[in-house]
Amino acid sequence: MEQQEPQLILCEDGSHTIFLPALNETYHSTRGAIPESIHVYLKNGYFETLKPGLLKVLEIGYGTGLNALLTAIEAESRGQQTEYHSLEPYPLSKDIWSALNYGQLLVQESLWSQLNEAVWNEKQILTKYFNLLKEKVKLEDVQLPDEYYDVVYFDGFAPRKQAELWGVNNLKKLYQSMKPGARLVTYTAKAQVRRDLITVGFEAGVVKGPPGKKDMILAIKKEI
């Protein structure tokens, strides 16, 4: 996928998202970027994997950085040691991310800047409870450790727009990288994605979706 000229747009909840004209695709739901991310990735993913010790998050698609910001806020609030690893082959420019209003709306402008100014491809400790590794790489080109992650945020563009990202080989890679009992959450409810997740070994089904969307996928790596 080639980079496109992104456009800043305002969602119904007053938060921003990015629109890519050539793909006719937004980074978040126009009903509300913040409530969508909280529902899909925090409520169904992060909150369900909280535990003593270090919690390891893998994100597919850093995008606007909103999921990372929300997770960092919760890590600090809950005292949950969190390691956050995000893959993003096409990072937004500073002109774009600095115009997004998430830091302002969430009253976290300093943390927002820290996340986005963090050097790519280097692990960094950003707060007492949150460390970050952003890698400028595609999922298919990265080597992931076995049975390592507690939760995966799958936040790429829609399967119909970025089919290669959602392929069985990538899903196998994610399955192998996750601990038994780990969760994979994504906004899509596409039946083919559910079938492919089941094919590679997940228990996968649909749960209630975010505002404006009926369903979303939740997949769990079976306990051994």
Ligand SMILES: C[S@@+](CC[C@H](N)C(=O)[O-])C[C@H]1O[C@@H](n2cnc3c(N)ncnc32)[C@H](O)[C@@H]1O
Given for the second form:
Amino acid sequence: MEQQEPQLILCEDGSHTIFLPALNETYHSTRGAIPESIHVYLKNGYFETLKPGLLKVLEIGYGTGLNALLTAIEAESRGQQTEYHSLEPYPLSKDIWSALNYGQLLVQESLWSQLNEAVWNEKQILTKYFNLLKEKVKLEDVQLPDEYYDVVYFDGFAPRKQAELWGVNNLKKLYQSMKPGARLVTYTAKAQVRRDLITVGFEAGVVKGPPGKKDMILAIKKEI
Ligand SMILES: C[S@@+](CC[C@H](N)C(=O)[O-])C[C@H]1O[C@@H](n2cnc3c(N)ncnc32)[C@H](O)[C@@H]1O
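Form predicted together with this ligand, following the form predicted on its own:
Entire complex below, previous chain first.
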């Protein structure tokens, strides 16, 4: 997949997203980037895995950094120690991320800059409760620790646009990297992805989707 000429566009809710002409694909639902991210990754993922001690998040596709910003805000307000590991082979340029309005809309401009200025491939302590490792690598190529993550935000481009990302080998790798009881959330509801998640061992089903979308997938690594 080649990353070409990302363009900024405005969603219906007033938040920005990115449009990639080469893929004819946006980074978020054009109904609203912020409500979509809150619903899929925070409400169905992070909030359901809050716990005493360190909560470990893995994100597939750092993209704009919106999920990282929303998670960092919640980590601070809830006093939840959070380790956030995000994979992104094609980081956006500063020209693009600095034009996105998330920091402004969420009144977190300094945290927004901190996240996006953070050096790639090195763990950074960003706030009292939030540390970040943005890794410039594909899911296919990364080595992940065993039974480590509490929650996975699977936020790649749609399976019809980037089928290889959602392949069984990648799903197996994610399954192996998750603790028993951990959850994987994604905006897609595609039946083939759900069947493949079940094949690799998850309990996977659909739950109510974000604004404008009927369903999304929630997968849980069964406790043995
Ligand atoms: C839907 S967009 C990003 C959404 C992002 N979480 C956000 O809030 O902006 C998908 C992202 O996955 C990244 N990506 C593409 N191929 C990938 C791969 N093989 N492994 C991990 N990430 C990938 C893209 O570059 C893009 O940034």
